[in-house]
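In structure tokens, the next block holds one chain alone, the form predicted on its own.
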Amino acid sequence: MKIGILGPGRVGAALGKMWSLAGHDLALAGSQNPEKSQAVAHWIGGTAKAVSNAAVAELSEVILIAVPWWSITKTLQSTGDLSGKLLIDAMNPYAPGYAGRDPDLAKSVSVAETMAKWLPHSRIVKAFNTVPDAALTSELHHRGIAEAPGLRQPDGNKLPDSAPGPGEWPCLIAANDDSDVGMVETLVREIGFTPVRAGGLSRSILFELGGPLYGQRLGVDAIRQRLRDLPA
């Protein structure tokens, strides 16, 4: 598969380099830096690929959206048209320097759902913002593989000791479409974390900033359990 991954940061590069080694080819975007783009291509190796933004949109069939929220409006500017394409949204709200919810967005409002609204034409999932970067490092870790450079994870950022081990994370999705969700299934088993359906685009609120499920430390039955007990 073509995946396009537009903010290789912590979370995209670690998740370019496990999709990389599952055989996909890998076009990364980086808008703000461009040479950090090419380091962690380079670090990811096989078929990847540092390209510009409008570029991810033409080769790609599949695109990991793991920018700031906050930079997102010029993100989209720069990439152009995204019609047809799967979408996977690991966007959560913060306001800019992560200073907690971005206040412009509705409480009520998800960013999932904000995307939808913005590119209609397009087909989005929401996953990936509850697997926290030190979650994706511990699983690079013991595959044996260090972070890409400049991406360090930082020290103070640790899993607590009750926290789900390598291989045994859940991956929240929420989306509209089986056959989306489907395909994103296939993606998060194949770094070893198991995908956990919460239903349809609109349960993603429950799971970005500010909802009930966000920043769980929770194994998959428990992290099941919660859903269950949460309103449909």
Ligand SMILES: NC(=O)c1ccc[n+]([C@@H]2O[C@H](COP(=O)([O-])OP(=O)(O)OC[C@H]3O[C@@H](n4cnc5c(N)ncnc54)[C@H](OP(=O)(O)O)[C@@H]3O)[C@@H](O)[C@H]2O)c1
Second form
Amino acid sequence: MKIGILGPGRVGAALGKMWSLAGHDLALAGSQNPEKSQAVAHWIGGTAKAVSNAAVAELSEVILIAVPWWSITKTLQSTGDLSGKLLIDAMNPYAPGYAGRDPDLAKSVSVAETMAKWLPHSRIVKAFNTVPDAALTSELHHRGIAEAPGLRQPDGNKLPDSAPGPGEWPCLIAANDDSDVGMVETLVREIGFTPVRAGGLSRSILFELGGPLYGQRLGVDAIRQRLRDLPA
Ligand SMILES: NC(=O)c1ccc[n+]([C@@H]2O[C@H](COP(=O)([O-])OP(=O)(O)OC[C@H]3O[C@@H](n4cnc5c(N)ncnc54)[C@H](OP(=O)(O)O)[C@@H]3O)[C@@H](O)[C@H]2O)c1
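Take the protein just shown as the form predicted on its own and give its structure as the form predicted in complex with this ligand.
What follows is the whole complex; the chain from before opens it.
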């Protein structure tokens, strides 16, 4: 599959590396500095290449959006036509500098639904936003791969001992189209994680920053139980 990554940072680079190892073609864009995208493409290896924001839509069937929420408007302005593309939204609604939840986004509104409103001709799937970068790094280390140069996570992001280990992480997914969910489930399984369906896109509010399932560091069974305990 041809996969685009908008935002080849800690999350985008690690997922790109693992998808490349699973046999996918990667096109990277969205960095503020094109040289950084090139360095990540070189680290990923295989057929991965750095392209312009404008080219990522043209080259990709599925696009992971892993830029900070505060830069999404600017990113989309320079990205090509995303109509018909499956967009995996991995963002959490942080205010600039990760200073809490974006006060301009209503508490009852999710990033994923906002993206669907802005891009009505794209297929939005919420996924990967609950998987910490430390879990991705740990998965890479488990495979004997050092993280991309310059993208080491801050020490404060260390996982508690009780967190799932490599190959044990759940990945919550919300979307309105079952076949789109199925495609993302495959991409989740290919990197050794377990997909957990949360329901339609409106359910993403439950597991974005500010929701009851965000930042839980729970295993698959426990997160499924938490989902069942929440109102439908
Ligand atoms: N870190 C986590 O544990 C985690 C887990 C799940 C989801 N997320 C979400 O995934 C997204 C990416 O997180 P990350 O930890 O991978 O971030 P990151 O390492 O800082 O990477 C962000 C990427 O977005 C690019 N970018 C474009 N415009 C930017 C701007 N105005 N300011 C800063 N970066 C900009 C960066 O390019 P440059 O390098 O050129 O700045 C970089 O490639 C965020 O929405 C975050 O909420 C994070």
